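Take a look at this one chain, the form predicted alone, written out in structure tokens.
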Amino acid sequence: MKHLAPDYVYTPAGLQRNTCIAISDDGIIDSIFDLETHAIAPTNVDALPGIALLPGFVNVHSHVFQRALRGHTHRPLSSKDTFWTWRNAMYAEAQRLTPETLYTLAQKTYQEMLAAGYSSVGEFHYVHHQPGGQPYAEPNAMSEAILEAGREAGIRVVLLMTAYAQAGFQQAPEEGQRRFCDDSVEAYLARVEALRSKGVPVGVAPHSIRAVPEHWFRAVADYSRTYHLPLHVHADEQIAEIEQCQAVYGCTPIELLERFGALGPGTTIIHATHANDTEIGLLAQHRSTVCVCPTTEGDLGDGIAPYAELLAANIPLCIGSDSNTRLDPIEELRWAEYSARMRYQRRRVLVADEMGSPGPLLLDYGTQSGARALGLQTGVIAPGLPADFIGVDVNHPAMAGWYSDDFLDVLFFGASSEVITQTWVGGRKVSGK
């Protein structure tokens, strides 16, 4: 058994003092309790002094491979740059991508995150063929190259097997996404199941309505519900792609995903940038929760969600560092805030009640809510949990000035992950001195 004293607790009753977590040989959170109460000899514990240690943030959408892109697609790629421009950047480099490669940049970029705060990864993958499509001789060696490099990182993976299967609505896939794509779905659910037959903790992505035919979408959905395997999709980032659903369905991106049967409480719709009061009311409705990506949305000139309409629904939030362009879980909460007061032209628009601070709300979407998009039992330190942490330095100089009342509007308005100073990972410590 192991005992960490730090100053501060974050539980569910709040920022707690002298308390002391117990945490067993399996990494799993024991007990928590009041050291002024109970009796345990110092040199059994090991002291945090000026911690506060919080639960480990999720990182919900991560493609991995495009850290490498970070600041290299800001000069002009075309007359009027957009999402569309940037997609033949990220094709050309995932065509340089080999398992050995990909193994190496998923290792640096997930100890990256680690140390920013995130314990748990959520891994939309779908570099999975050589350039051409030709499968490798081992059919998941780039899925196994991912969950290697997040084992020796010692970060938690959840792979999200992504289905590709074309360029667009009812055309062949474009030279650069071949080898993103499954001859079938029947093969492509074959890779998926080696790999949750062996235990690797799984999610079926289809990557979207554009990429993925109807019987794709339907036989990838049963499976999920088969196997209470979380089912993450793309829709509604691009104006473009809602007006070319239209033109063929007839209807909107996130209509089309309930008519597919693609709708249910295990689904994440990643962005939902420009969803519609009607694909808003279908979420709520299919209990489905949205992952937002603001670091990337700004970078790829997306958009703003619309968060007073999803909050307003009770829809959960969660967010994802998507393309990597930048790697800090506060950064990234406090654009979800900032952008949201942008768009409704006020302040305080992500709180749980209408007297209430951000601060609690930002926590529950960077750790709770994401850990269920997921399907991880984490996200919040109590027991029976991991032991996924984050240690936050209360004395840093850019924490100054907090009280317990407002400690994380201090963090998430007035720091960023230069204040986390070490992370823990199913109790033990994989970031940090």
The other form holds:
Protein chains: 2
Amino acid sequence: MKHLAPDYVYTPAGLQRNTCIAISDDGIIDSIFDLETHAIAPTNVDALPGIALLPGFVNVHSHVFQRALRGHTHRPLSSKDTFWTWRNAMYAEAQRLTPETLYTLAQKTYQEMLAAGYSSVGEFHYVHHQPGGQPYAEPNAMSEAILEAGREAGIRVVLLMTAYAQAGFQQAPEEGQRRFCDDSVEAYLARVEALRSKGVPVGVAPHSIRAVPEHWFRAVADYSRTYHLPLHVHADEQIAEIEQCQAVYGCTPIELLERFGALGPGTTIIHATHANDTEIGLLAQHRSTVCVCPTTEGDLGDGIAPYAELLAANIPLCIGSDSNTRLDPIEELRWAEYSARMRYQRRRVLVADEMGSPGPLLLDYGTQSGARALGLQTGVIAPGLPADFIGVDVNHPAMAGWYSDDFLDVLFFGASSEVITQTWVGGRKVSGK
Amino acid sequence: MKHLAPDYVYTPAGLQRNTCIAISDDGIIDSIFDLETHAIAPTNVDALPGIALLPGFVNVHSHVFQRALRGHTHRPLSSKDTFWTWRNAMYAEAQRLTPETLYTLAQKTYQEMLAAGYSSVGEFHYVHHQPGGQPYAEPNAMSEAILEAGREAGIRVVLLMTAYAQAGFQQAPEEGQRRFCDDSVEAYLARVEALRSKGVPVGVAPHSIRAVPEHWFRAVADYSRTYHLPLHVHADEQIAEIEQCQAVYGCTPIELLERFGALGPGTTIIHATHANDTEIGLLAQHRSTVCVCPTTEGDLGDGIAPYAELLAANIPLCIGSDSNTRLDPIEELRWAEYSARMRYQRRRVLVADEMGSPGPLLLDYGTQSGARALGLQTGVIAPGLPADFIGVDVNHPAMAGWYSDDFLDVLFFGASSEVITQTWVGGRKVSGK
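Having seen the form predicted alone, the form predicted together with another copy of the chain:
Complete assembly follows, chain above in first position.
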């Protein structure tokens, strides 16, 4: 058993002083108690002066290799760049990866995520095979590279194994997409099963309604229900996808996902930027989650998600760093709220707008809600849960002026991940001073 | 003469290696030369290993005292908070200020600005008098407090002296606005003149078409033309202002500013969030500038400025931190671009969108363009200009992967002011290690 005694601990009851966290040898929070009233003074207490411990952030949606593109796609690739021209640059980067380079890139990027305050990551992993599409001798060689990088960096990884079959509705994969594809949904599920049966935290991730046909969706959704695995899928990021879906199926992407049996409480829709009221109604009915990725959605010019309508329908929201162009959970959450304020031209959208309402906090979207989307028991500092924390420097100049009632507001509106000076995963300090 | 030899220097020709900057004793850049080919090795060279020196950022629009509100206005102040309910909290804060508390707050906030990479600030200063509206014994006591704080912190301050006369169109000032108001435009101009004649860098700032009547606007604009002073004015931040203006004058705020003779090449419109095509045409015709304040405009739910139309009309854009809720020029510029990308749903709006076009850079909006709006000769690293620099840690993990052609893109899309480890003003290192 070890004991941490930071100046403050943020628990579901708010910011606490004089609080000690006892952590068992397997990295689980054993108890949280008041140092002043505790009968027996614990031995072996690690004081953390000037630090407030908060739950670590959960990064629900990452394509780790895209970190290599940071800053390299902002000059014109063609006249009038869009999401689709950016995608060509991303495919070129994906073509170059080997298990070795992926490992190195992922290990460094996960270190950067930890330093930014993410203690868990959902890795939406789609570069599975050799560049021409042939499987590696070890079919999960690329997945294993990511898992090894995660272990080495110390971050909690949920591997969201991407299913990919085609370039578009009934179109064979393009050259740059071949290494994303399995030959059949059975081959894909065999790879998932190999990892799952080894105890690797996995989810399934049919890439999108463009890339995955109906019978794959049905088989993958069945598998996820059988084993209670998260199912993540991109939808409604770009208008062109919606138009194509309407042309081929006469419905919107989320309506199609429902037809295919892919909506449920374990489903997380990535983006939902252009979801309409019918689609939002379906997500509510099936108790599905939406993951927004504000820095990436800004970078790619996707648009602003219908935050007010999603929240009015009680749809849980969480965040992802997606392209990893920018790693900062505080900036993601601030700009989710600010984008929503700009869309609706009022001051409070994601956070409580009723006087006296406890309401959700930006922190909750970035922690608890994300943990739920990844099927993780984390995101709150409470006994029985993993000791996944960030340490905030309460004396940083950006934080000056906080008091205990609005500590989180000063953090989310006035600061950035630069005030996060340490990150703990499973009771172990994996980043920081 | 002193010499700085950082690893890199960003000049109008791009990122340079092996470059030395000679700085005269009065803080002006004397020369910039290649260390390897220079005939005589300079003595007294201060090496800056791992640092790239860039021009310091120019913060065109600050209300320094509003830093005290950081994080304190995000809980419901009333049902359905807006810009207008937020303004009540701001007025309450303004009521509490004394010259002494303003000095202390400004001094700390300017230090924070310097640490974030701003080397110059335009202080849009409107809390001039005692709470009831009576002048202080020294009529510019509050202005002097700000100037003294700027000198103490080491930041370059341009004092944008705000003219304020009324609550709205032909309405007497509200209680909370009395200390912003002068009794007459002559009394206001006498205070400006007192500072100007002492050599203080000043501009004039009729607050808005709401707060300043026609004859004040005309007198202030005349004064600014006579002495070649910048004229800054808030306009088109909120729809309600435009509706009131239409109701009273039958035109939009920027049309009214033109009628009042307040548009010209020295004019900077703050916000212009809801400017229409006619207004943008007028700004272009008069060669006026627009200052956007993305973090504040997000916070207050103002909306997204018509960036594409402003740029198509060749209107110079610059940035301001406005409420000082967040101090980070890189975030301001990134989210100016990202907000624009979301508005127009394409990938490149503020930066060049033509292949092979040199085009503007986000850096230029944050430096040169801002300097022009404040009437300052700074914003570029070139001989004859003040030695106002930021030092970027080129080895910071957020910067990993840059090469010299896209150094600025990695900085603006992947990093934040945390990578700025030093700030120089007039040849003196005023912040950092």
